[in-house]
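We begin with a single chain expressed as structure tokens, specifically the form predicted on its own.
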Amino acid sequence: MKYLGRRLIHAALLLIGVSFFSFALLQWAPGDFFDELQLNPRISARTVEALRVEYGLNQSLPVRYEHWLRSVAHGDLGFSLAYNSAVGPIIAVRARNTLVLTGAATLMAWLLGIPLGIWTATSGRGWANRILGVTTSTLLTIPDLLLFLCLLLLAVRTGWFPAGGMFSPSAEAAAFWPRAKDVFAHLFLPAFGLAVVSLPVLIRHVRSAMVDVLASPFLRAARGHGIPRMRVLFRYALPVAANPLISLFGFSVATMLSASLIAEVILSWPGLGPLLIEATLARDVYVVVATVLLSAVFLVFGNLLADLLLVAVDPRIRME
């Protein structure tokens, strides 16, 4: 418990500098919301003026960081000038889709990984090992935009999938599991996608750390003594090489959430990625900063979640 406290210590402080200095940024950026009333011949700027001034982008940025934490300790998380609402509500539904997509992409990946890692490092050096290497080591080079693109163009070209939205029109009205089936066909592309970009770290990984394990005496014994392949690998292997893939998992949460920002906008997934683009575009400050709260506190119970799994299989970390 004292070491949990610690770590949401840490957090809790985390998130109050990546708030403030997103928060900084963006009140020094030139510009605000209202800049481009002022191309309106209509509109005068004491019109403008009286705008800012009612909406608090006149006053300064400790201010405008106390009226925020304000709103954050209320859950409206500040105003969009955008939407006319609280952000709270907006930014709830987007971080759902998110968490939707990273979370199917996450178990894709380690599903896949986990047996293409143990494989190359029991396999030796075969043909089919080196076309795996080759695979990753190309899948390595492409940029994650490009990647995207492709998929974008696959799913036009071919119709096999859907080009972009998390359901279809005629699904809002449907039943749970024609809904559910259409939700499926619209995630599967850009989670596939996001799977893609984090499998070829994962494998490399899962097989540095097999290769250690396998080498090990007590493995070699355990072979001595008849015990079948299959179970001196996941039995006894792979919860000894569970301690950097365990800390893999909490860099891995990082890969995913940049990663989805591009995939979210590129295959037109409704989550953060498409929201903080138009909002940063359009200058609502509440929007982008909720946003970018939001991805670091997923990242940072990423990583405490991996470190609690670490606490919670290795008895040697529980001793420290």
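Given the structure is predicted, the values throughout are model-derived calculations rather than measurements. The term rigid core refers to the most C-alpha atoms you can superpose between the two forms while keeping them within 1.5 Å. Positions refer to the first chain, counted from 1. First, how it differs from the form predicted in complex with the partner chain.
After superposition on the rigid core, the Cα of Leu69 moves by less than 2 Å between these two forms. In the core-superposed comparison between these two forms, the C-alpha atom of Ser44 has shifted by at least 2 angstroms.
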The other form holds:
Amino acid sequence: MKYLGRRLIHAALLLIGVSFFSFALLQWAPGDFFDELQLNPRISARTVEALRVEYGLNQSLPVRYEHWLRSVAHGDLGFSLAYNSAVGPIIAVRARNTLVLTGAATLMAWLLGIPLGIWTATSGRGWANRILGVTTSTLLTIPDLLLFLCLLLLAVRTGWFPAGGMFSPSAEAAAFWPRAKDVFAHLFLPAFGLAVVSLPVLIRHVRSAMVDVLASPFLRAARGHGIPRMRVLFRYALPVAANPLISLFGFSVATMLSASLIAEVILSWPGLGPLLIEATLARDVYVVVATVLLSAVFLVFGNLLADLLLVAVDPRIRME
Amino acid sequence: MGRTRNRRHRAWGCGAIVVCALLAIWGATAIRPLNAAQPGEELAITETPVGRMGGSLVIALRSEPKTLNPALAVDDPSREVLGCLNADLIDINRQTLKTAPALAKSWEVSKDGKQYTLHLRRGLRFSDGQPFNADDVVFTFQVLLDEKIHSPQRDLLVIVDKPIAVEKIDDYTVRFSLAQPYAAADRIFDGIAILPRHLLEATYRDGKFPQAWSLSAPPSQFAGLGPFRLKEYVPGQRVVLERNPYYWKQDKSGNRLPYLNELQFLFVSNEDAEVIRFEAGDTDLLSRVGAENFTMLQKQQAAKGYHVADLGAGLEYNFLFFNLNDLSSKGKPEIAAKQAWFRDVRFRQAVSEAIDRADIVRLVYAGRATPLWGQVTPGNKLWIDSALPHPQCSLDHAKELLRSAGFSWKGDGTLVDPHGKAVEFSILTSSSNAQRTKMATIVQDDLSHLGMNVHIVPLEFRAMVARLLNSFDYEAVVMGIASGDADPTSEMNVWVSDGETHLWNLAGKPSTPWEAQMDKLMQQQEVTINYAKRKQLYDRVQEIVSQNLPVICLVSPNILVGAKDRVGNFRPAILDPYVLWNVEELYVR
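Cool, the form predicted on its own is there; where's the form predicted in complex with the partner chain?
The complete assembly is shown below, putting the previous chain first.
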């Protein structure tokens, strides 16, 4: 409990730091949200200035940050200059969509990564293992952007997958199952892409953890006692190899989130990515800060969850 | 006795049935609007071919609309959606670029040109079934003119620092009084959505109008006079509109428009995503695409059941201009030293003559653009001065001009000014606009033939605007202006020297005799009602611009659009909204 409390205080301080620095960086960047209006010959500079005053852009950084902190306390997360409404409801739906995507991708990555990692650790130096090694090395070198562009090309050229979005325009009136099927069809490609992004690292970590464990005397004894191979691997070896993998889980949340921003923009998934890019370019400060803060929350709690899992599965860490 | 009672019962029964039937018919006509015009309704009749009722169309938006409050919307996606939900008093016909009756069936102008009396159509209803009358018009203008609301449309309604006065004459007549005659007064009504007083007055009185009609508001809170009404908004994904059963237009056969039951706006992240969704069959209309995508779509159009169209030059003009601001108080001696070149009209003329506009058209726009020598594009047929000279690209003449201005060339071909300083300057462009960066690169290459050393500096758009309008920390810029209207009054702020977008020199007063003359001409045309006289005045402005080159106009990109073959009455225009301006007439074949 004490450990949890300490971690939560650290997390809160980290989030305050992240929010302040993103706030300050946006403040220091040249130009503001209303600059574009200044170039509209049909809108006067007086109106633009009045809008700046109305939305408090003429106030100092500490004053604006304090106002923002208060709105965070109310759950609004600030006020979007573009949408003319509280930021909280704007990002809530998109955050859910991002979570759906990253959740599906994480599940896919781990469901593929663990068996493949174990297989590479146990299958010796066969040709299949070599092919997998080359494939993962190649995947590591491909930039995320290129990978998602290739997936988009695949969808457009073959027509096997939808070319973007979360629903088909025609699925709106459909019943639950056809609609769920439609969402799954749209989800598959971006989730698969994200899974592929994190798969090489995951496979290598699982492999290395398993190779270390498989050499342990207790596993040789288990095999000597005639326990079936699969039972040895999944029941005895994997739990022992789990520690570094659980830590990796915490980091993979961060990798997944940054990659998901690119996936969402290229494959038109209605998550936080397109909103963040649009808000950054438009200098919609509070939307950017809230989105960055939310990403930081996901990251911090991903790591916290991993640490708590470690505490739960490893009695040595509990003792420390 | 018993038979008589039976007969009486039967008679009562028949009577009750007849009464019920009549009540049902009355009820149906009273509650549900009929397809045909109701008695007392003054519907507008369209001239386009008769279409088919029903169906739906999907179109992509390159970003989400930010608000559905017409008084506050400034972004293009919001305005595109709002254009389908609302109607204005007087409309600009996108094909003729002239004004046409809308909610106002007619209007009169007083002899002194200061009063406009608008006669409204009778019997119209908002999309929630509530009646429309002059009170809604007066309320709308009251809201727009309220300084506390900060409506971006307010500036259009303030003429010579005095807001337009609005007066209700009777339920269907409204009078607008102006401080001085204003040539384009009837055009300012285009795009001003008439708001439902019955829904918004209480909110306005409570001081909560700026929060009204945000995207999170439920559809039942909205009502408008446009062809559609809000059905659903899904954040990050789409806006769905449904047919407004009370819309005030009908076709030649008496069918109440719009033909479509539903219109969906799908949010995509950029132009490429929009094209991909169109190709994949997810959308039916393509609002405006770049030349590369257009060429690719054109090759496949026959096989894929759609067609694309090049409408020619739009109203956007791209130009190069130099920093002619007074920099004495800005502490920028390096730029100030170069202003001696920039201020010499022969230097600007030489730059203009060295730029090969045909190359820009070919290399940047794959031939889908029109070269420009003035600020009015060939798309604006009402105002272009066709007598304007089109000097061909000529390096020899450009060198002659530079020589006459005291410039010379070193042995290695570098151009030097009369003090022996090499001519070197930078051009800012917006990094988010690939075409303008390419354009600047071609300009750089062309000017290198004159011995000028030009650097391209792509900057994030807002950072560029900050330098342009606040710090004046730039030497030259390539940018574009897309005018919202064909009329010259929409660009007053660009061409008069106290205008806030008089980009090359924001001193607020004329610095040269020709600028003073331009001010006078622009102010004269603004108050001259007669079109022919105005045209003469604005032609002179175009001549002054082409001779003195405060901005060196380069090209106007063509408007490139597309639609599935199943879309009927597709008549795109060069003025925004390009494909949806006649959305009520579109139908599914």
